[in-house]
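As structure tokens, one chain now follows by itself in the form predicted alone.
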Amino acid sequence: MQNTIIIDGQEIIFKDGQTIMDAALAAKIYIPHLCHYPGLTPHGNCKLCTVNLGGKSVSACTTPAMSGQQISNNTAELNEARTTVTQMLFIEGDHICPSCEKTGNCKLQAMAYHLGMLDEHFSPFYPRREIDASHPAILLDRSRCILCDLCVRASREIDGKNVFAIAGRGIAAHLIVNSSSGKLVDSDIDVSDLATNICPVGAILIKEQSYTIPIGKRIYDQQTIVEVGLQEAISEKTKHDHD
């Protein structure tokens, strides 16, 4: 007998060990997310993937799939909550899309479009956070960091370097660099590292490359975040199938 769960009335098959997110993406069902990336240990940081499971709110990226689960994902109530979370992420950092180098390549921006977000609703924080331009090829702008933890996990689990960490709690939480000086220049980060390239916003940028692809031809100018998210999952599945 196959293991199955039901998402928004659609029955899908899952494999032992998969989370609800894993199973959904494998079945080409998109669950909104910013802190999830195939192949990295899930943390449930952003809460955009919250779904309704038997009347309870759970994170799809950390909740194991179990036979018989009845899950609601694409509902007005959940999408309204996701919009509020996205609005809060915008105002907690400096996310001014028209002047940002990451525009068109930014998952946060693409998520706002996906959810139909028309304004920020809340008053901006205008945070003053340290910018690290010490590295000759990589820039770290903490004012754009959404604490998704992707660079932390990518550096530790894929690059094998442990360049980044999250320090502090609550509103004081911030991204730090694990080097003697706390600066990127004294770390062993490289432009080819996944940690350098995985940031969903403009917090980590490769210098002198931000405008090489013209606006109109960038990732989310060509595809929706749904299409990109499903391709990431498919690519990860293909990689494992060939391992």
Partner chain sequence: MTTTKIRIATTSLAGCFGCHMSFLDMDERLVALLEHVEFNRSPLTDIKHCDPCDIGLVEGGLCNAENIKVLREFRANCKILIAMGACAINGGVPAMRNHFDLRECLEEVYINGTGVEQPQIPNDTELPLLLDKVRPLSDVVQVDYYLPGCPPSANDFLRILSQLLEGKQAVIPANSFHFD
Second form
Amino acid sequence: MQNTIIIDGQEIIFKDGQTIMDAALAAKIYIPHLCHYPGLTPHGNCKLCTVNLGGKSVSACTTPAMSGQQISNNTAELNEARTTVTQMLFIEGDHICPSCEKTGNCKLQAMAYHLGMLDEHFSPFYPRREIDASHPAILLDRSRCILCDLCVRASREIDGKNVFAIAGRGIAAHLIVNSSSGKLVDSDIDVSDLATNICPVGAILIKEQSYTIPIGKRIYDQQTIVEVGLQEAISEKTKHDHD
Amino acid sequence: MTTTKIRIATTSLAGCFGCHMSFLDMDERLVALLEHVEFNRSPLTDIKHCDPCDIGLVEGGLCNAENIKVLREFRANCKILIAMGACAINGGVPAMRNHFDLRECLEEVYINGTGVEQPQIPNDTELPLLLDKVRPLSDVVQVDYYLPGCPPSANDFLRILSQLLEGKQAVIPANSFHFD
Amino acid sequence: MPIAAESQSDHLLHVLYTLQQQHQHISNQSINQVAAEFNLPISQVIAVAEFYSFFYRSPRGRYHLLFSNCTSCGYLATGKNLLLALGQRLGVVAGETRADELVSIGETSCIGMCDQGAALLINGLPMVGLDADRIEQAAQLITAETPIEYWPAEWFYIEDHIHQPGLLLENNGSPGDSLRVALKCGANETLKKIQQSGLRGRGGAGFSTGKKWQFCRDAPGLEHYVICNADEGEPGTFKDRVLLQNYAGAMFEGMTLCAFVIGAEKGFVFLRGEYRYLLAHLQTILRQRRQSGLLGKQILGQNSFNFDIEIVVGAGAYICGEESALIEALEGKPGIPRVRPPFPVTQGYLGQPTVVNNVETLIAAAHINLHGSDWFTVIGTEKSTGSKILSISGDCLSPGVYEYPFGISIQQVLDDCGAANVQAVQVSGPSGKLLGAADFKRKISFEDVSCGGSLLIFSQHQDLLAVNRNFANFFTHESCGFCTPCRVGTQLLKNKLAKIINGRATVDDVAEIKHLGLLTNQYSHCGLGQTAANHILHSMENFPDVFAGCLTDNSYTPQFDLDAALEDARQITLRDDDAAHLKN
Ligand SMILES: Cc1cc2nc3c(=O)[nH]c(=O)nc-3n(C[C@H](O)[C@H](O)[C@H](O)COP(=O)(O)O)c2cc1C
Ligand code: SF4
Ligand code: SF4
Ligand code: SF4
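Alternative state: the form predicted together with the partner chain, after the form predicted alone:
Up next: the whole complex, starting with the chain shown before.
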């Protein structure tokens, strides 16, 4: 007997050990996500991938697929909640896209486009968070960090380093750098690290590269987050290279 | 023959006039539009106060007391209020000053700035007082439609206005807009 | 030189605590030292130091006072703002340290002294029965730099207030009795007894204890662990404190019993930092039990039965009561709840099968094993066997600890503790249910109104919105920050509630807070976020006038105070003319 689950009425096959997200992406079904990247340990913090499983809200990226599951994903109710969660991520940080180097390549922005989010709805928090420009090639602007933890996991699991961590509690949670000074320049990060490149937003940026591709010709000017999301995965090769 | 024309007011608060410039990018299509609309208070007409209008287009966020007064005048007079552009929607580039205290900003400009000759923070009662933070329009009034973009393109303006002119709800579909 | 203090294990939390005692804060140097000693990344040590409220990265005063902000034992409970009074008297602002580093004050979530009057922690020690007079005397003692040992002893005396003992509180069997029975009838029989008793967890979720032990026993692992959850952080709850003070022997016995059943050699008590003052007492009992052969190698002479218990003291984080966050804390990490499944019974502490039980659950288990399951099932209801120990506080004559058979009505409890003219009862703390008179006939049980152990009573003269504000602040402060809906949602709820309380809200704002509340509850990662909006939703449902009563007729009002937003500019320009003001 084959292992199958049903997502929005469509029956799909899954392999043992896969999560609902793994199975969906393999079957070319997009479930919105920001803190997940195929190949890294799922974390389940952004909550955009929340789906409805038998009346319960669960995170698709961390919930194991089990035969017979009936899952709703692309429903008006879930997408409305996802829009609210995306708005929360916007107002909690400082997202002034016109002045951001990541614009057009940013997943948070692309998620907003995908969900039809025209405004932020809530009053912005305008937090004041520290910028770290110490590194000659890499910039860390915490005001755009959405605490997705991808850089933390990428550094630990793929780069074999431990450059980042999240510290603090509640709304004061923030990204810290693992070095004696707390600055990037004193860490062992490299431009080619996955941690440097995986940031979904404009929080970790490679310096002097941001305008090599003009606005209007960037990733999400050409493709939707759905298309990109279905293509992504850390290749097994990359993983082994670092082992 | 058209009966009465749709009356539109526009203004730029804490913005850069970019949205207005983009509006004018309609070029020759503006002529066709003018068959159906007339402009009331607007930098384009130099009319200083709003009469009752059908549509208000507001560019820019709120950075001072004057912005709030103007916005309230628009809300009171416009049946439909549209927040146009990034600054109106979330404060935009002017809101980058929110990283600093107001005093720090003013001292940087009027006291410690390069080339300042008579250091003094202006306090003339003619000048509108600054808010502690730059804010989006929706923090103060009900906004009916949001038109994202920095600036929204001429096409974006045409689309929303033609929907409204036809008496329809304006709809901006997913993946058809930009924040930059 | 090892940094750990003598009486404590060398757990990361303890080492950080000791360093903070030495330097009034955790300095960068301390961080580096600890990272080197534990062979941990600096970032992990910082993450831990910044997660727990009782750790400070900048120096506190030599007298550090943290006022409880609970509705029952908080600094507003006497009707006067005691925090403000002390601050003014000593010239120090809440959250800051006086320039001479003599004193710092601040506030903290409920410290579990809800039946003791207003209370605070001074250098970690609970000081109770506060009033304006006591605050003034304390100010004098601080100013004179009198060591706390010389302060009046009665300020630190915490009475038990056991007003109604029942099944558990009346029994304090002699040490080892229950274990001897277990050794005689074996692990299988013991487990069967627990299962037959129908015992369900007393920590809130009410999971079958017998099943939990069974799952853990059956789960493969290199080691098995048993953890006693003594993190009691739900505001208004203090029954575990009374149990730890008076019945710790039975609790350790219950842990040892569990170890016997599941095959554990190591157990932990995770004690909330607010109860650190109980540590020495608990250590004494542990020592006695070791001496009596009830802990350690070959317990009661049984060759293969080795088990010991370590106490780990928390440092101010409500979320560590959540079992997987607690395990993270035990592992020396920030208390962020794990993804579940896997549940602790299969992958808990260090990835091994682990039972986490509440203090009261473990005590009940010890007694059930001794007296038999029938002894337990004769009282209570069908699905809620046995008794429940309640912490009762707020507007009543006799706050304290009461034990009832499950199935008792709320009204009966209110009558017994001398509560008259009751407007509302918050059952099971801010994460529980806010009920009005219409619900007082309902029964405390898993079938009806389930209760982790606290009843906060609010009489007619209380402002329920102020209660909501208090609870909203609590959740905002305690959210661990891991997931978006709770991290941001709790903050937004707090802001919206402030707008309502300030009388600036419209009907739409009320609809909005409801929408937000439902979303936070539905989409959050763990029990904290999933219950964080309960109090608001219940208020709206059970006390509709509370919100409706303070709305404006306007259709839309600003999200911030317009005139206040000009205050900075007025001060900078020294203007106060008409144009320098805005109407809201
Ligand atoms: C936010 C939160 C706080 C909790 N606090 C406590 C607590 O202080 N004490 C406790 O025993 N259980 C607490 N729990 C429940 C525990 O996760 C767990 O269910 C319980 O310790 C299991 O023990 P029991 O089965 O004996 O009740 C809390 C749960 C959550 C979600
Ligand atoms: S990070 Fe993304 S959403 Fe944020 S400002 Fe930059 S482009 Fe916009
Ligand atoms: S810096 Fe980027 S990758 Fe790292 S946690 Fe923040 S948003 Fe995620
Ligand atoms: S619900 Fe709150 S406390 Fe729980 S994981 Fe999410 S942020 Fe942390």
